[in-house]
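The chain below stands alone, shown as structure tokens; this is the form predicted alone.
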Amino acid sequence: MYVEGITLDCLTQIKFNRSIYGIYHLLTGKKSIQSVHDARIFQLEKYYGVHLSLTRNQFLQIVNVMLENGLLNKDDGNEFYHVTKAGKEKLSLFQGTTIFSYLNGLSFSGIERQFRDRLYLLVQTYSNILVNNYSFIPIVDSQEVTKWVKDFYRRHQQSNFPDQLYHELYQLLSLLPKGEADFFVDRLSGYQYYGLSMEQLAIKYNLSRDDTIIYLTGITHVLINLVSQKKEAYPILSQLIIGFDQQKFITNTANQTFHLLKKQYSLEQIVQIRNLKLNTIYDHIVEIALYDSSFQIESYVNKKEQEEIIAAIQLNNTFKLKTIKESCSSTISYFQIRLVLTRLKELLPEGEIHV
């Protein structure tokens, strides 16, 4: 249901602008500008990185099963797929689920794992301490998370703290449908009790393993969102998300370039300071523009050039860089086209172009 619905939605939006592997890279959160760019321009941000552990072969198996079930048709001789009438009906069912509305991949991909691990180990720690058991096997195998929980415990050793944590978690999960709350609680561990594995959850809730992962991811995304919106209502749980917004860009190297740009260094100076190629700095600027809506692109592509690029997009009804470049004057670069694509929502009236 969920992984098929996501794939169908991606195919419906992307059409012939990317191969099926572009969707795979999107779902697995590939740390590339192209994948983030695709998420933006095709309005698929919610699906970025929602299934980090999905392998290429597993994804192709899912697609093949969808072909067999008549949800997709494939063009002969290439990697493009069409969504059938049955596929559109399946997509409609998926879009009616809460998980469809919960997913927020580009904002929370990777973060949800850290949020869950902190919460899992925190609950396990206080459950054991309540019965004076200070020696147990932690369910989270991460030095970073273990250190965070230890530091957290040192700062919060009040006797009523476990009750406060329980109250906040109960209040938060009460906002979800019972089945989703039960699913999330089934993963929690306590004193001499370990939460269900993903395989056990899949059996209990009659889901495929892939759908189990998407289901947990969606629930976690909405929990993070709820806590973020009302931090005053969750003074303990809100501390679990502290630090999540410190990394602005997907790569540290782009962040370093961003700080040099803020200091008014020219591109040539940045190339020398960082000992990188100019095209690499261009990649950083595109990445910055993707993540920072306040970043001004006019220094690199003026209004007239923006209008020419947009006209090429509209003429060819595509986001393919090569096709757009061929319709522009020779002075327009791929770098400038990519920058304009990062601002397409602002530069084009909503609904003016469908590709």
The other form holds:
Amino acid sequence: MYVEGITLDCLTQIKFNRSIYGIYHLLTGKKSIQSVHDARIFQLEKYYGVHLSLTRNQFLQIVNVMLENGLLNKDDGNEFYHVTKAGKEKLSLFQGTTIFSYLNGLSFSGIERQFRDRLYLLVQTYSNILVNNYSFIPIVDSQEVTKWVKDFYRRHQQSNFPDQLYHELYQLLSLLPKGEADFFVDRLSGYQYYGLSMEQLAIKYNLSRDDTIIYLTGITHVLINLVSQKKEAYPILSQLIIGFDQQKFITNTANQTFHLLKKQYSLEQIVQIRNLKLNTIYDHIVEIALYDSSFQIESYVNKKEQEEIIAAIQLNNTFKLKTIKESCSSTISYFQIRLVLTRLKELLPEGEIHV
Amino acid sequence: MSNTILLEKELETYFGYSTFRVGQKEIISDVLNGKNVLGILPTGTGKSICYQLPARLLEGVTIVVSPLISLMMDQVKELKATNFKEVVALNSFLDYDKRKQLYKNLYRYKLIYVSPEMLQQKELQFYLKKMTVSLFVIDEAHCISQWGHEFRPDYQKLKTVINQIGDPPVLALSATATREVQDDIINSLERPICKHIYPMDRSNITLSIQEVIINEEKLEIITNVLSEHKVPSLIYFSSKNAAENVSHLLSKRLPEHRVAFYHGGMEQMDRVAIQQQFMNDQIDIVCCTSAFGMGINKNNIRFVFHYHFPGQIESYIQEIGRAGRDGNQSISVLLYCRQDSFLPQQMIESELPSDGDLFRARQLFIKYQDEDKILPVEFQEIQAMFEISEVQWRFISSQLEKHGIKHKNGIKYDESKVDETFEQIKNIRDERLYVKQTKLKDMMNWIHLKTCLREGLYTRFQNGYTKVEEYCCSNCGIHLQDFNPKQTIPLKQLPTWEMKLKRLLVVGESK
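Since we've got the form predicted alone here, give me the form predicted in complex with its partner chain too.
Up next: the whole complex, starting with the chain shown before.
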């Protein structure tokens, strides 16, 4: 249900502008500028990286089953898919779910796993300490998370701490529908008790494997959102997301370029300093423009050029780079087109473009 | 004698046991006296204590060579859980920086687990040479012998490594080594060795074989037996898919039982969850592949079923050895269907390179030599080039090294010798194939045995065996209706998440 709904939503938005693999890359959170860019221009930010472990074959399998079930149609000659009437109905069903409203991939896909892992190990640790048991097999097997929990424990040894953690979790989970809180708590481990595996959750809650993953992802996103909006109410849980706020760029390397730009180095100088190709630096600049709405693009593409690109987009009714390029004068580069695409929302009146 | 009393005290202090199990004290005493020891102890009787206790008592560091990364990780996890923190596992999964950092701090550890491949690294040897190694342990020592069921070529190079790092006393351990294999181990190490061989037969495990016509019958037998008993049970499969499928079917047919599956393809967290749920009696039945159980120390497993039988008797003994570690009556049921013999046969073929694989490897090597290129180090890249499995590559690679064709960073050979070398590799491959097929045949012959199964199983490993009056084997005749093991009492299921959360985090709410 969820994974189908997401695919239908993506197809509805993207139409024929990208192949089906564009959706796959979006769902698996491919760390390429193209995927982030797609998420932005097609307004599918919420689905970025919501199913990280999905394989290409599994995804094709899902699409094939949707074809068989009449949710999709496919043109004979090409690889493009249409959403059928039944598909539209399924989509609107999905859009009525809480999970749809919870998903916030582009903001949270990078921190979701760590939020959960830290929480799982924290609950397990305090549950054991509560009964003075200091040796147990940790449910999360990651040095990073273990170190974080150890440091945390050193700073919080008060005897009433498990109680506080309980109250915060209680308060937080009470904001969710009962079924979702049940699901989330079933995954928690503690003293001489281990939470359910994803497979066990899938059976218990009658979900497919993929939907189980997206269900958990959605719940995690809403929890992170609730906690970060009201940090003062969650003195413990808000610490689980510390260190993530500043994470503005997806890639470290783009961030380095950004620092050099701020020091007024020219693109050519940055190429020299970083020993990278100019095209790579262009990628970084597009990435920076995507994440930082205050970043000025005028020095790379002037107002007149911007207007020409916008006109080409409207004329052809497309976001396909190649089509836009062919429709512009030859001096306009792909780099400039990509930059303009990052600013579509500002450059175009709301709702003006339907591609 | 005061010495032995002291040992028991140490055991109590570090592991919480008041007495040693059979053989442990004898082996540990010899180890502490600096002797070289070969110890053959049955599975499930605490082989690892034989070096874990000395590791804590001896002055310097103890090195343990272990063939399986997952096994090492489990052991480290368990030791850390008992508050032994100066323990570490070195394996190829560690990235370069982390490894470098670990090497520099090796002196901080008392017990170091390492894979045989890693031990070949000059860099690691360099650091080990600077330390005082007081004990060198070879776990699963049967891997030294090509007649053993899990031959690992790098095990044969251990002697050289031992010499390099100051010739510490050696402790070689195995649970399944025939006399042939024991001799191989001793010869390969080239040093005087005290042998401590203990009988490996487990008289509390009943051996039962049931032949069926179709797989559906297997399911019926398992359902019938387990519907009478709610006890910790394992069911072994040769494939992940079969384990998953039967797990789903069984949970429908046995609604009162809690059934789960386990295999190597699952995510780390789910693997820990299923293992530990089983340990805590949260689940009753695990449908699993051979990946399960290695690190599992559950002492009240009552049934071990084999839905598919393994390709060799040694694996079978290891797997049924997970039953009845508390000494109470337990039952092994091997379900045999004529078609099943194809599965181990396929497995054998997938483990060794085919003629075609060898031909492709040869062509590529010649090409690389001509273009003066360096062979990739990452296995993924090699797999893409040769289209072979990791086991197959390990075989080819070690053979090429042996013939001096492959060096640390590349390939070098005398062109005239290439054909000869590949011919030799083919011969060795055929020899291995023969060994494995013989083992499969042994397994099949045992399954079809008409006389006592216990006698047939154990006498190839040792002189004689303990005779069992009741509950011996299906050929001697058993009456399962009298089998009356202690039933699992399930943990109370709490109806709401609020109560579950309370059980986890509020005093007085946990059990």
